[in-house]
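One chain comes next, on its own, written out as structure tokens in the form predicted on its own.
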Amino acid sequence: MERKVHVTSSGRTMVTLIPGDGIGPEVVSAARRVVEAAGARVEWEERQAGASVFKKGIASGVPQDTLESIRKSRVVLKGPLETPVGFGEKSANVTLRKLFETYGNIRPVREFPGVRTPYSGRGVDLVMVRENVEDLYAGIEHMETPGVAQCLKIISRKGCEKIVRLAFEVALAEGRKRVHCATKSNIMKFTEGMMKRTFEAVAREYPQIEAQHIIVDNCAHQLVKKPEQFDVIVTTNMNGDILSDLTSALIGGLGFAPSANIGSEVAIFEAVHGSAPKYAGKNVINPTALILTAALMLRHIGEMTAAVAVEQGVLAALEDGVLTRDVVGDAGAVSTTAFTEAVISRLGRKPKQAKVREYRPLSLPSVSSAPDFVKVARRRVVGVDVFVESTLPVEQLGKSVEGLVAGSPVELKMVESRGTKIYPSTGTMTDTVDHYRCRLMQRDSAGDLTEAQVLEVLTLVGAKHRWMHVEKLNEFDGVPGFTRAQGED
């Protein structure tokens, strides 16, 4: 898929520039100066988002003129945004990513010269590719009872397809040989399992790339034990959020962590670190992360020569011992502006030892936009899970539900609490709460439970028990679309 940018009448690529909050304006200014010194043909359109916008009463933290600029430019370079306590609602960072469907977060992680860590000399050089818009971060939460909360983990086959293909394309663009897929599919068979199954299917289209699945907790273990074994890691949103911060710690911290949020229509480039308001205006912050983020942006818009020059300038400055306070403390540290000047003076100068990869343009995946991304030939509803709130002993609850649905199209198969079957009793010692799932299966194993019958079941159960939600139990092409509880036959 061809990337979308807006070229102005002067032949320059338009970029929406958001300075951000706290230290944001300082690191954005540094990145802008370096990009301009590298000779990139960029035209900036500065816009606002974050704390200053929240204070104006705009709940999203993103004003309309900023949205209009992004819709036009399709490319954003931004500083960190603060979500103040006491006003505003969701994070303006997350709002921007979701509004423009930047489904893939790319975070390169590499050892830097002069930045001493316990992993120095190990050759750490990998890329985290994180799904960026769904999973638990869809933010769909409910209080089911006064003491039980629920968060829905939404994983789509389309979302998995896009992020997995992006990961393989990153490997090709950067000359990498291996892609790991990190999931918790041994526990979450449908959600995390969908990522694993998609990875295994898509991998067959990239025979030149070695593809390996890894359980995410083992991935975290291996990243600490032997990070140099990894090349590209693709994973779901929550896993990626955790692992990507872990990987940043391997190479010196968030001050060295650039990132790109890639979508089919818009790309948003930002450093990973926060706004660090206590350091704002002190000219002490490390701008490396945002300068390298700008290099990612330059590659995205086709300014490959300028991107190489920027990366080389950063590596050369670090090799020469030009280091900020997050690396060496106050003694011997250079200021934000001094570091920026050091990079500019070394633009295009090859580092003596540090390796600069040869990149080719990233090919964005082309994935169908059809809502029904997965189609099936046959489907039927074979039962319902009705979630109820109750303080009754479980034996009493189970017998009550059995009596209520007697003579209906369904019968009670089991009652579970927090994923474990407790009725009919299996002899377990489960500590229950007031939140139960009653699995009601169709008596006629060949039939299809209708909408009217589902409503009838809810009416029957609801006559004596407070229910909070219901899940249809679907079969798709004869395969159950639901998992069993622990202890359920």
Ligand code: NAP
Given for the second form:
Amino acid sequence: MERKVHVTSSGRTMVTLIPGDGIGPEVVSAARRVVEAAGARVEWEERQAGASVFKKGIASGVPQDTLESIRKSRVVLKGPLETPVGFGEKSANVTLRKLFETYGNIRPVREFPGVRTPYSGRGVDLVMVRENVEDLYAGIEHMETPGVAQCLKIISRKGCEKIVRLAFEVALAEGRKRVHCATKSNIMKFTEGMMKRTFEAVAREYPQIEAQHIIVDNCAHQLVKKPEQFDVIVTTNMNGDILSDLTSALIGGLGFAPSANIGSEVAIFEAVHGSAPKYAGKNVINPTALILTAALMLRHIGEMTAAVAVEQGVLAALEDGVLTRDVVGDAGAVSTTAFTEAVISRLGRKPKQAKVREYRPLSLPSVSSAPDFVKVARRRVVGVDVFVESTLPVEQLGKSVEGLVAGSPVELKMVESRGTKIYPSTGTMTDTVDHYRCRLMQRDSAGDLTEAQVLEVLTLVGAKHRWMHVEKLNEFDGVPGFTRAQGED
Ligand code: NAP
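Let's compare: the form predicted on its own is above, so bring in the form predicted in complex with the ligand.
Below: every chain and molecule of the assembly, starting with the one above.
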């Protein structure tokens, strides 16, 4: 699929430039200078987002003219944006990623010359490909009772397919041999399991790439123990958030970690790090992450020569021992601007030892735009889970619900608390809270519960118990679309 860019009348690619908060303006200025010095044909349109916008009372942190600029340019280079602490405003970063459906977060890390870490000499060189818009980051949270909170983990087959295909395309574009998929599918069989199953299906289309699934906790363990075994890792949003900070630490920290948020329509390029407010305006921070982010952007817009020149400039400067405070401490460190100038003076100079990969343009995956992406031949509702708030002892609650639904199309199969069956009693020592799930299955095992029957069940249970939500128990093509509770037979 072709990437979308806006080429101006002067033949330059338009890029929306967002300086951001804290150290943002310093790193953005560094990256801009390097891109211009590399001769890339870019036309910047500067726009605001983040703290200054929140202060104006715009709750999203992203004003209309910024959104309009992005809609036109389709390419953004941005500094970090502060997230206000509290319940009101949401992260402007996440808002931008979601508004433009940048579903793939690409975070490459590699060993840098002159940057000593416990892993130096091991040749760490990998790319994390993190799903960027789904999962717990859908941000759907509810207080179910005054003392029980819930966050929904939304994973779609379509979202999995897009990110998995992107990971394989990254591997092809960068001449990499292996893709690992890191999930917690052993525990979350539907959500994380969907990522695993999609990975295994899509991998068949890329026989030239070795595909391997790994449980995410072992992936964290292996990344610390033997990171050089990894080439590309694809994973869900929350896993990727944590693993990618870990991988940043392997190569010298956040000052060296670039990232790209890729969507079918828009791409947003930003460093992994935040606004590091204590360093704002001090000219001491490391601009490498955003300079390398700009190189990712240059590759995206087809400025391959300039991208290589920038990467070479950074590697050559580091090889020459030009290092910022985060690497060498105060003694011997150069300033942000001095580092930037060192890169500019070495643009396109082949590093003595460090290698620059040969990149091919990344081919963006094309996935059906149909909302009902996965079709089934047969479906039916075999029961309902009704979640109720109750302070009754569970024996009393169970008997009460059994009585309430007597004569209805469903019967109580079990009551659970926080995922473990506690009624009928299994004699376990499970602690309980005031949040219960009553699993009500159809009496007619071949039937299909209607909408009216679901409402009838809710009315019956709701007559005596406060319910928070209900989940239909679907069966798709004869396969149950719900998991058992711990201890449920
Ligand atoms: P942070 O800004 O990334 O800073 C954490 C620490 O990382 C800094 O104190 C510093 O470590 C080091 N660091 C980060 N960038 C560096 C650089 N370029 N050069 C050298 N060292 C660097 O994380 P935070 O303090 O958790 O977050 C601050 C604000 O940024 C928050 O409002 C957060 O929401 C926001 N944020 C935004 C983004 C984004 O825009 N994409 C991402 C993350 C966080 P030392 O203290 O050890 O020197």
